[in-house]
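Next up is one chain by itself, shown in structure tokens, the form predicted alone.
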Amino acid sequence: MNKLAIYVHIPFCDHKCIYCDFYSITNYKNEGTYLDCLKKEILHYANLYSDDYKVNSIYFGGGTPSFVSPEYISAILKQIEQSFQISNDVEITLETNPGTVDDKKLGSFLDAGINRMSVGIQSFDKDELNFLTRIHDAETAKECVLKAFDAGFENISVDLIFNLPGQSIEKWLTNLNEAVKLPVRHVSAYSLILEKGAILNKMVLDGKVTLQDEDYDAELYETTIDFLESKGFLQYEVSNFAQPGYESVHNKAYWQYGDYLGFGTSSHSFIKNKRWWNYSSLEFYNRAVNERGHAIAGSEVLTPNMMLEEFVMLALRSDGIDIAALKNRFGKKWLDDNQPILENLKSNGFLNIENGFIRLTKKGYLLCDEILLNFIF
């Protein structure tokens, strides 16, 4: 049976940070109606795929899915349990904030079915922290990894930024120790990037933010590299390490390219060679979820030219391409026409071809976008 990861985006926020682009909202006044449009939309698409399917990720997204209370994140839990077949070993993660659990809170999450936690700290500097508008300091931060631990959350995993305006090495490495000391098991180090929709994009042209520039911020880059490895976490994707047997499950469906579908207001889904989208508004997200069981503002039918290269571009930025897979999924063309540049990028340090996989060396991820504009499609 066909593997399936579903995400559920819980919009609701009460601060929105200066960085995010993702679709969310401080108005909680339609918690209700929102929950009972998510079970609908659920049901509609478990009518279509729930046969065909056995889900083995279950991933709550946002906003901060922590704000809103372990019953409505188990309420929603039941209804895709009670639609869909699931996996045994499913992993079934929530996206926390510091500062907005407790420990009673943490382990009523746990009762509910969540087994991981990935915390977004971002940073354990004060000054880092105020830049990036988040309501949490240091202490909180690390208190609520322990907390989560405490709780019985075995599989912990902690966001990170770098190259924040001003960002020193040390005080980056300073970031990643103080990650390294808690006990988790994953981290996502992401490099400060502009998104079209957010405060920071507007700040940096209107002058008031100056972000650093390439080489410094593929300098950090490879210090993460170099640091985390150190601490027994490897690289699996170009922004994610783990502890071995901890990579996150759904990252890896999105990186192997994969089934999935998106619950909620933005969400996405990739079905065979169709992905579509929902409505980011929360209004019309419940508006045509009531009217027709979906909200697809919009969809798309890839062509296998066009499956090829998102194939290829999303296994070199993680853990390589399967030649087994690729092979059965597409032929061998691919491979035939681009061998002469695959060799050459091998002999030059970029990549590796061993044990049934083209992989990218640590000097491959640091030039990774560059490496991939050579392929031949």
Contents of the next structure:
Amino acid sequence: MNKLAIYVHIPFCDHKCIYCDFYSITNYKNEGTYLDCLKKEILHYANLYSDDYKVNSIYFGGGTPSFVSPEYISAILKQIEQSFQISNDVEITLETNPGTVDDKKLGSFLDAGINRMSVGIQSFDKDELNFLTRIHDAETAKECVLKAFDAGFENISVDLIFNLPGQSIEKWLTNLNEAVKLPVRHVSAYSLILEKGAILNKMVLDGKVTLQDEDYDAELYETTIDFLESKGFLQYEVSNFAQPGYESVHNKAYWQYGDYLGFGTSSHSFIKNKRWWNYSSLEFYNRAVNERGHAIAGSEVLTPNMMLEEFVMLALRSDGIDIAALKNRFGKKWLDDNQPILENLKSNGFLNIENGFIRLTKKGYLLCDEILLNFIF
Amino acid sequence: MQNIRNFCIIAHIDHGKSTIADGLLEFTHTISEREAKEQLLDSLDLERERGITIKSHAIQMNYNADDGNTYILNLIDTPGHVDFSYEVSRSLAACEGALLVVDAAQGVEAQTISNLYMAIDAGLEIIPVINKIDLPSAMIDQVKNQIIDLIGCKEDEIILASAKTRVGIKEILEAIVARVPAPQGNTDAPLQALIFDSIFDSYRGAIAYIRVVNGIINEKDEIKFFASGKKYLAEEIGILRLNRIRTGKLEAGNVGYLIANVKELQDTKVGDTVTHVHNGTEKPLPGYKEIKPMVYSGLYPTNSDDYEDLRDALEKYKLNDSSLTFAPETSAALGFGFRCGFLGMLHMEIVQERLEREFGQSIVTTLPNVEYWVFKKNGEKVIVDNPADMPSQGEIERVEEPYVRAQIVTPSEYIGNLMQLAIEKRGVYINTTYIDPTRADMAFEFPLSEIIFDFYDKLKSISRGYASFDYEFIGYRESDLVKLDILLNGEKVDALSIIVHEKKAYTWGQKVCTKLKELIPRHMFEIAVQAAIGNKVISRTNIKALRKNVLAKCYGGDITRKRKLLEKQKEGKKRMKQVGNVEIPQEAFLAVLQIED
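Output block for the form predicted together with its partner chain, input the form predicted alone:
Following is the full complex, with the preceding chain placed first.
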């Protein structure tokens, strides 16, 4: 039985944060219609895939999934559980933003079946949070994690952002330190990226905000890796760190090139050699699902070579290339073709080849995208 | 023959040569007004755009003069740029007279003078014309005085014209008839015909434009070309109007075309003499020269896969321009390409631009250089047209480089600036003469290598566009020249090597290193950028290693985008040129061409 990861997009937000380019809306009047459509869409795909797949991860992303009621989430989960085969050890994650939940709500989420919390803290610094236009403050952020823990969530992850304008190394270390003092198992630490659609991008273009240079970014990143590893959080992807055994099942589905289905606006799906994506607009999505059961806005069929490229790219970003898996899926041509390149990268300390894996070193993670350009596909 | 007049027009760029030609053609009903709407003689787009004539043509007019006779007027167009001075001299040799056209607002310019001297040397009757007299800024009296000083004519010999409004056209035609002598040939003498131009026609092969000096040439005649020694059968002979008009023969004194199934343009060499195989002339007409390139540059396809395409394009281009030379060469940095020889800088620009525009080629060029004579200690003489071929420093006894005599005409207030520029460019000052109290004609000798680069642009900028410039080759002279190499992590970038004067090597090296540091993206390792003469490093800088390049987020929805980005970046990388393990963007090579000396 093949493994399947399911992503559900909840587009609703209180407001749009300046660094965000995800599809989100700050208008709740369509919540009910959206739920109906999600259920229809789930059924549509269950008819196609439920026989061959067993779900090992369900992930609620957004938007702000924690903004809707636990009943809302529960209704979606019920629909998935009724339509698909679910693995016993399924990981069910809810992206949660501080300031959107209280003890009661947290308890209800747990009861609904959520077993992993991904808390969008971003920073523990007042000024930085203001800059990022987050609705919460440092205290609320900490409380959110502690309350979730108290409510019974044992698997909690936090998101942090570094290389914010003017952020000193000390300030960033303080943030990291605050995070690891909390009962968390997993940390996602992202270098600030300018997304095309984000407000911040315009602010930078308009000269209102100046970003720090890439060498400084590199320094912060190295600091991050060293600090988190010293606290027992091991890097298993460019921006993701976890205590052993707490790597996100959902993330690994993406990076180990597993199949996944995405439900809701703007979500992406990948099954075998086909990838497709839904309409971003809530209105388009709703109408499409009502008319034809799904809301596919575009799709692509991947050639074996494209798949190889993606496989290598994703594996290299994360746990490394599983040589046996690579050979099994794509043959050994790539390895033969790239042998001298791999050796060269190895001798320059960018990667290690051991225990059947080609894995980037710390120095390699920093230059992951540059390294990818060296390979022949 | 008494009723034939052969003439050309000498003018500086933009002084109105083409409009005057149009006026003459229209007045004699050779072309209609509508046909004259565009400057007719300049048939290449590029030429029209730049207002310069590159390939000369000829056209015949019939003119009913006031004396009641009908005259055959052959207007022979001359290329208007210094790079083509040999072609100009051959066109002049086909004429008995020349219109000297001077812009009423601009006055006499360097090019006017140099072409004028050539015309006078060729013994041509000069008819001075001041054009654009209706311009508000016209300074007719001043220009008149300049012309009188220059050629020693009388004031009433100068025709005032405005070609645009067709003022003075009739006066010009009458002056041609009255003042240009009829050709003096002998129809009974053995055939001597001068090739003053040629074009390539894909159906007919090379077509020679000829001036018959002596004898008669008939279709079906067996003929031979002196320079190549090749023999042909004259297939078609005629005169030139807007189109070719077949007449079957051409007599001494007349101008026309000759088609003789000549396969390649280089067999109809400008300046060559055509004669009969039987009872032909013993000796060719004087003045023939093998044209040799003066400036060399490497041309490489941007994408190395396009090498064969570039070769095709060059071959096709050469069909119409035999002065271009090219030979395959290989560069470690740029791959397979061609070492091309040009008559001068303008010629080089034209070739590059036409290859890109008309042949769709995307090319990278190396720094232009001249041909050096290297005398080795072992007595050997090596001709170097590519810095990569320079013998090592220790083997060299001396190096000689081509020198030119340059003429610069400038408003006198810029003399100081020009002297300064001349010193920078290793110029040797010869003298200054004054055309009138405000305009000086300065003579210098320069190494050719110093003026093929950014000299013209600098000249224009320091004189606010007023100074004009012309040059001619005078010979080879010894100089303190060295080969300067650029190294990336110890590997030579052969395409960036130059031969430069010892005193300029340091500054140049420094500028190139700085430029490369700016344009070569950071790599995964540090890159040492060095400039060196032989083993001696004279300038050095470092490109720091890239520390971070990784996308922070790559989840389900990001994968397609990330793959596409990767593919795009790989495409970009393909266009880079590689030296050792360093990748150099094309822009770096182009930027070096822009560095100011």
